[in-house]
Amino acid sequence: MQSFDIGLTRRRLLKYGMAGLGLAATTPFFGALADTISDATQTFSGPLISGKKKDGPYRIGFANGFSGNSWRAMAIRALELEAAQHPDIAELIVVDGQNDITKQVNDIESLISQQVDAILVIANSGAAVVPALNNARQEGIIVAPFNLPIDGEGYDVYVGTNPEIKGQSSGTWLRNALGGKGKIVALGGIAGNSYTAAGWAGAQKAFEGSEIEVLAYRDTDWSEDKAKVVMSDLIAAYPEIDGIWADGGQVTAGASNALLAAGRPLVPVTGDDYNGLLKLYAAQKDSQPKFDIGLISEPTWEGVVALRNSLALLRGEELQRDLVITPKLITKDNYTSYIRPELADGVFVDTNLSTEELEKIFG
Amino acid sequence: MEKAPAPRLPNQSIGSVVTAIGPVWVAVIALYVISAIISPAMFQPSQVMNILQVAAFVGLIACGQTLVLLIGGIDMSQAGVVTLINIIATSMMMGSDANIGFAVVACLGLALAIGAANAFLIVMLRITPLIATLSTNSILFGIALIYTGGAPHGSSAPSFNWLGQGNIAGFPVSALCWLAVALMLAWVTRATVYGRWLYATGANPVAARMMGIPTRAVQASGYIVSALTAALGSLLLTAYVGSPSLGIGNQFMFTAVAAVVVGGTALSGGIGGVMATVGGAIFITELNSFTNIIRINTGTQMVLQGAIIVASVVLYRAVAQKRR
């Protein structure tokens, strides 16, 4: 699934779409992360930085988009573990930007005058947060965006996953586990949000050549709810669905439950590391022989590798600027070691929290 | 509502049916031919079905928001209201029978309050209606968030799952428990003397008072009964869905306001129904599911929703002053 060699159309992809170019070094991820269960390949690209080397103790600040679902409040979780783990890290500052892109740009330019050593953020909105976050490498502050990229080059690192190799390799297995041939819906995110379209163009990708035949594609929020509202229209439109695509987990179960609900037999679903996913596979899989899955994660530890790499540029070290984190696909074969059965369905399970502190976030 | 003369309809016996049966329902058959034409799969019963269980969500919410809007107000709390019980009532059920009772009547009590907070901010800090809920939305979501921590947890219950998801005899059960509540409404509104001071304070506040009707307790009750409609509308959705979401309610803010104008109900108050609501709740409801089943892309599909409701709004809006 590590096939770097597909074009990049996305500009913003391109400036961590380099591995093609044999500037990377791609190592598993037991290493750099050996505190994780996830066996994800790191692939570091673009230029070498080379940090200016700072006295410790330092303050890092963290300039969160907004809060309000179960991925951020473990990657706040993570971080603040993490931040916590390191003596010359004296303070770690979140802000959150509650959805709304001007209020973040404000709370970077706090950030600023607060004067921290490094901003990580999660932008929401790549383009907005440039000149703020320029103004915060002039004042000599490391930027580390992680998770969604940033517009341009204005920034000293950046760890994600590629959104678009992420589609390709789910479209991939989905091809493969129909045969090459069937009949699918695709669900998707938010209309128009950069994330989901370079997924779906990957999935895209990875059906050519084949007989299979996209039916429809909704946009579904990521949300539970509607997916499931959205799959029974579908349901009722289309007397033969083989194959479900989706990038989020909660989109599969709700799309799931609306078959289950029509009587209709489960089939072979894409998505993410959603706990819930997990549970309902493990439940119906018995009774349903044609469901199976092809899952990849986001991992909410993104934010804890954008630390570690923020604090080696402070402490001097060097490395290269893009860090693009491939998950392994969960399926039928390796679900069991990442399930979950005793936390909450929203727990995402690519995960370095321990049980204990996932029962504290979840309640 | 209008002093200009009725325009002349081309055919005095369609116009008189169309006024007699009221304007959305027409266009609620007229988008269902329509529709039906275009996608054979909507005309089949088993997709009528579909659409009145999910209807009744957005029509169960939109009842209380008649309410407010034919007192003159608007409650744009409900989205909160939705969100927060979602959360509350999954997370007191943790997927066990034995709470169902608790998590109702906790979420019901929640609801009287949040309506009567919204009432005083109204009625006796004189708050404009569009402000004070608005901020109670906020707050809402804020202690939904606070609640959380950003990472809700629980699940309805099994059986209390059947309201949501079940049948009887074919027929949603949610369909079922939205028209006793809309009929309820509907004759509470239509039939009882606080039915008539509820027209009379949204037709003209002043007057109303002149006339010896209690115009701040109506207005109190308007908000508290569409907090409690909102709940409602959320224990339904949360049967149906099974799991919490911080962003369930959303989608409500706007939705539910606009089944109710699309029922008819003037913004300006007085003038509207809880069954006309009924009939706009269905129609938003097979708009969208229209929309999901033919072949466009999202951008289309929101350009098609927000034209065909403007056209059926001006459409039967020419009818409907004939009415009048």
Contents of the next structure:
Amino acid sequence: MQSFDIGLTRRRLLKYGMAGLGLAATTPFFGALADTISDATQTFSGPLISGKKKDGPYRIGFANGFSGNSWRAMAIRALELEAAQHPDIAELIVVDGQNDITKQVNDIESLISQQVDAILVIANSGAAVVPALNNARQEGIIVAPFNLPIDGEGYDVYVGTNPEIKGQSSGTWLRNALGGKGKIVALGGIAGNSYTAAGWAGAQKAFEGSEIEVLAYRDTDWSEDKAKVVMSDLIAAYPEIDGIWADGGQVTAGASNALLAAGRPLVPVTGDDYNGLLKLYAAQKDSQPKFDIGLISEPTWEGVVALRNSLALLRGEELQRDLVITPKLITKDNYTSYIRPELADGVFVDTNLSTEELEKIFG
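Same protein, different form: I have the form predicted together with its partner chain, so give me the form predicted on its own.
A single chain, with no partners or molecules, comes next.
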């Protein structure tokens, strides 16, 4: 398997996708932040996949694992807008697994029975969906997981971050921010979810050999409100908490607000590109000297690339199978390039959606 880093910017990546699809570079795709977060590294790997040309119009299915937060709402809207740009897409069918592994498997089987041409998927479990996706490929359906890898190689194209590497990078940042020692709590997403499990595994590798003591790990369903409740319990149990590791910015925003409500000092935190956390940092950094951020975004436009790559294979084109995105670390030194003070807390700022679209979603 060959892997190489071609050092594309985000803008160049999206142009690459359009060129591969024969679209004009002036396609009105880029949002207001198109050039703001343009420094993610994209690494292509895996075998070269040759598509088998199939006449359109195409019917595309998206098996979403759940739709319980604003990241998913933004990802779905980005997909809908992208699908509308392609005259050869007849229908985009979006199904919601409701955070239930069995339901998501049933959703995939339903998409197969509806004879869609491609299935995009964010898996609740990277293992449980494999048999259903294998069935899809046997029916000639393109399988394109994004955001979360699936187990094995039973897919056609993948795009997303590497959650374990991402967790290790954020864990390394937290370790350094604490000078290699301190008491931390870890807050994950959904119990049993492969993404959060891989991220936490990576973070624990980063803590090996240090004097970082993990007081507790708790799941929060990637919910700001639940994270605040969970953190309140941890605050009551532990008189000293020096740092918070989490794989979601909404989680650390909720946890930090719990610290504020308890009259405890804010501490170094990890997370992603959640606007509410960036706004909280901007508001509190001057009065909270220990408050620090080490954030790695999870782009909501990953599904757009997955859709474009699926269409390329349906049109008989050739693609390298895997595309891993490594966003740049957001810290106190560069956060002003990412924060959107005029927009809602729930916005994830690494997005291709326009300000107008974001205002429609968040009101």
